[in-house]
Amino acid sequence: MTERHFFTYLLVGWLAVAPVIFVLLRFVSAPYGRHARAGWGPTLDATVAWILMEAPAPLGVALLFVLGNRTSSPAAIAFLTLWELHYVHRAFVFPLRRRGGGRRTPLLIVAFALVFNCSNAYLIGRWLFSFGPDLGLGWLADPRFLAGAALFLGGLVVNVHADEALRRLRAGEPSGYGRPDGGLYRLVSCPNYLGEVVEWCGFALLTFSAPALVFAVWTAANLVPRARSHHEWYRRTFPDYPATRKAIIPFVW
């Protein structure tokens, strides 16, 4: 078997395995963060589980560009941009500065979020600087380049924001969480994971690849069950928590 032909069927065995993903977690919330219970084994310290899961995610796909043949392609320079910009973050920043890294993570969680990340920069990596289309500098005027990178630096700033907004809150209680208010939290309990989704869809459509899109269907079948998972949290922990604020998408669930 070629590395072509274990590409393919990779990347179609990971569009198959998404849907299964989203109705088990539909079912069963991940046991970490506000989520997490005994009876999941092993665990480790939230902070280093944190970012051991994600540190894959930044290293594999700037390490397969490196690898590969266009670091001197303008468009391929700007998709690991924008890729580094959101994982630089959300593996070392965002860990470091949250709240709550004394909570223990179970090391189950850690190995299916090493295998989630490992396989997606895989994926993108390697079809972004070897295996997909060498798109040029023209690339980068091109309407879904451009409508793509507004959508991804739209839900980073989202994304961002609400992270920040939580670890505020998270920072005055003595549980460690509480009641978001204010902002896109009037409308939807997890605007960060919102912002999350819109990054994604929008790196789907400014790359242009397949990989991207499996990625944001799998973003999608990850954050939409943990969103309502959030949500209902909130409604039973809040008496007065706001009936019409939906989960994810606003005015709509």
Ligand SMILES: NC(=O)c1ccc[n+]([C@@H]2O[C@H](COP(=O)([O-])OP(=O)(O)OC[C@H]3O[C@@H](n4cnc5c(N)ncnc54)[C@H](OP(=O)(O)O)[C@@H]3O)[C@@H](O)[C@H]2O)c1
Second form
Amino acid sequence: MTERHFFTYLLVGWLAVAPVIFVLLRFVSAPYGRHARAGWGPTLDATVAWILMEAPAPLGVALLFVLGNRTSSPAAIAFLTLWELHYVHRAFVFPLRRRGGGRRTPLLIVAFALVFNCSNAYLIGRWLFSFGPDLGLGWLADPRFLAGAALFLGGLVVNVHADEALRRLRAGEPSGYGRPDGGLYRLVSCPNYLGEVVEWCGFALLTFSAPALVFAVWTAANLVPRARSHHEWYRRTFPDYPATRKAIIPFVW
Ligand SMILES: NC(=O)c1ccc[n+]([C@@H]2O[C@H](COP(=O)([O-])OP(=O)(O)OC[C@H]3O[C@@H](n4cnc5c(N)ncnc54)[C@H](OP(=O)(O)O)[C@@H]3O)[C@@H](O)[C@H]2O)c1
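Next up, the form predicted in complex with this ligand in place of the form predicted on its own?
So here's everything in the complex, that chain up top.
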């Protein structure tokens, strides 16, 4: 089997698994954060777990950029820059700034996320910097790149801003959960997840690539059911929780 065959099978396999994950997570919320519970085997400190789970994404894609054949391509450099903008923050800044370090994450979750992030970094990095077309300087003025970059950056701002709001909320209750209000929290319980899904839809558009599209589908399959679980938890926990607030899609769901 050639590497191209392996790449295609892996990509199609990931796409096929995404709906299964979506359905599974509607019934069983992933046991970390507020949904952590006993019975999921050995656990790891949550901050260490975050760094371990996420580090393969920025490191793997950067490595594939260096090993690839377009290190001086403006489009490839732009893709790498945007990817790293998100992932250096997610893998190294977010975990070290998070509050409530006493929580632990099951090793099973860490192992699953590691496999996912390694495979995803391989699919994205190999396609953008070796297998896919070199889109050249002109691509940076293409409406698909410009619209995708606007979506990506808009989603990133929403995601980071919403995570920061939770971090400030945690300052008042070091290991507990408050009721987030204000900004996009007026509309949805999980604007951080909404921003994340928008970001990766933007990345799929700006790279116009199948691996990035599969990643956007995966992100939605993972975060939409989790937003629902968070939303139901908020409604159970705060009796005065705003009835008009939705889980992740404003005015809809
Ligand atoms: N691309 C993907 O598929 C993917 C997958 C997972 C996560 N992510 C991103 O990673 C980030 C973190 O994800 P997450 O699942 O941990 O998000 P989360 O459940 O919203 O929690 C984010 C942080 O805020 C704390 N927190 C949550 N709700 C709070 C509240 N009501 N009061 C006080 N503190 C609160 C959490 O503490 P605890 O940890 O103690 O609950 C955690 O440190 C998000 O930006 C998310 O979009 C992306």
